[in-house]
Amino acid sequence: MWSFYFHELMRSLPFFMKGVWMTVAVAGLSLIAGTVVGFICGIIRAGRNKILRAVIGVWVDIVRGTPFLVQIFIIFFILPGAGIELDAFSAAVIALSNLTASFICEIVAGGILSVPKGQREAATASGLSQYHQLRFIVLPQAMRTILPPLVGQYVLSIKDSSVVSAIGVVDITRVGWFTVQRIPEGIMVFGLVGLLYFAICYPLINLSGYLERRMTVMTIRL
């Protein structure tokens, strides 16, 4: 019986590959958008404008303090009541981008604030503008702190993308639910689902470990 189920599972691989493509598409677009928004918000959150810092802080707390599934449901099911209708794919990308941006915002803000104040004071004394201080002095040093957790957040976001199956996005997880109805061996089916997610995340896991080791060496040398 197991050999029959395994054979059927192998016949379903093209369907799983379509799920992999959908997962990569949703996660990839979300990581790009989330990184851009997260960096901008992180820079503002580490800045001097108290009002903007407070507003971004409230947004970060709300997004990080509520279940991702609830956020997706609000975007996909509640917003149409306000006249904003989105297909499942768009809603998934927006929701995951918003979640990713909130975490990256805190990572970037923490990295910027970790740069010694003396560096900024020296840059100010040298006549550099705020923009040039950020570009040439602060961010290059902050990136040593930002990069490892940033890549780690990418891995978490890819895994969080599995939740978008709840609104009908045919990603790896959704394909797994379809398949297990035909092949009643949950361990076999979702074992494959787990392996596919691992295959996507493993290069990033290695990259995160490499960056942590590299940044540690650079810090020791400094």
Second form
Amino acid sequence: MWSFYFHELMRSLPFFMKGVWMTVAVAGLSLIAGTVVGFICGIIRAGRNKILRAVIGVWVDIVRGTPFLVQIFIIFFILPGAGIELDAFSAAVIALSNLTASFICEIVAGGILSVPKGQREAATASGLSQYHQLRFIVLPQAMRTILPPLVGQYVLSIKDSSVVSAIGVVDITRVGWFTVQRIPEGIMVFGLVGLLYFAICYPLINLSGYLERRMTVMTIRL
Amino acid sequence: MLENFNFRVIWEYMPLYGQCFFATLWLSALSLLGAVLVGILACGMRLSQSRLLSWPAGIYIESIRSTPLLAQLYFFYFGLPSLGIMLPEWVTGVFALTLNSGAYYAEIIRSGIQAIHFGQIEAGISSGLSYFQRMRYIVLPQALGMTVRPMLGQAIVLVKDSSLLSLISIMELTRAGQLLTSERFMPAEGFLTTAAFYLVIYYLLKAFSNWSEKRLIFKEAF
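If the one shown is the form predicted on its own, what is the structure of the form predicted together with its partner chain?
Then the entire complex follows, led off by the chain already shown.
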């Protein structure tokens, strides 16, 4: 029986590959959007405008304080009531971008604040504009603190993308869920699902660890 | 969308929400307790000299960290019955949550232990303390004390992750929102109330985390 199911599972591999593609699409788009929005919000959060800082702080707290599943449901089921019709895919990308952005915002703000104040003062004294200070002085140094947790956050976001299966996006997890109805071998089917995620996430986790070690050494050398 | 927000329905469902709120607390607390124990055990094995112990722990930690919780949850939910092990849903849910967070706790505790100066362990050895005495009186009190903040952070993640248990039909906060949505077709009322309850837990844990930061007792020893 086991070998029969295994054979069946191998036959549905193309279906799993479609799931992989969907996961990559949802996570990829969200990572790009989340990184851009997260960096902008992080820079504002580390800036001087108190009102904007507070607003972003509240947004970050709300996103961090509620489960991603609830956020997806809110975006998928409630926004249509406000007249914004969304299909499952766009709702998933919006929800995941929002989540990623809020976490990256905190990472970026922390990184910018970790740059010693004297650096900014020296840049001001040299007559650099606000933009040039950020671009050439602060961000390059902050990147050392930002990069390892940023890659770590990418891994978390890719893993969180599995939750979008709850609103019917056919990603790896959803494919597993469909398959297990046909092939009642949960260990085998979700073992394969886990293996596919592992193949995506494990290299990134190692990259994050590598960056962390490398960046620490660089700091000591300075 | 919010102009016809129906508070009366929320009030009507309050007993259900209250019950589910405590279910979430209870499930999370049980998983948290289990996860810390699993974390200490897995971390001890990982740092052990013997490969026989450190390899399985390493495989466990890495495979959990590289796959999403939802896939793990389905793995046990669909997988255990195919092995002939029939458990109630909530046991499966708590089991999956415990194993998932346990891997993260192992990493957190490991970073705490590795931050302890090796001279202290040498001093323990030369004072004639056994392995367990060194762990009990020197290493663990400091390691746990130093990592209170990341541990509380992981506890917040665990509470949020417990929302995924609703997908295997366990009654908890997110499930309450889903019930209200499906019975009355009021997603806004349902999920925003759920989110509010999660925010309460989040802010309590966050306040506790900030408070513990100021307490020397958490930094030094238990």
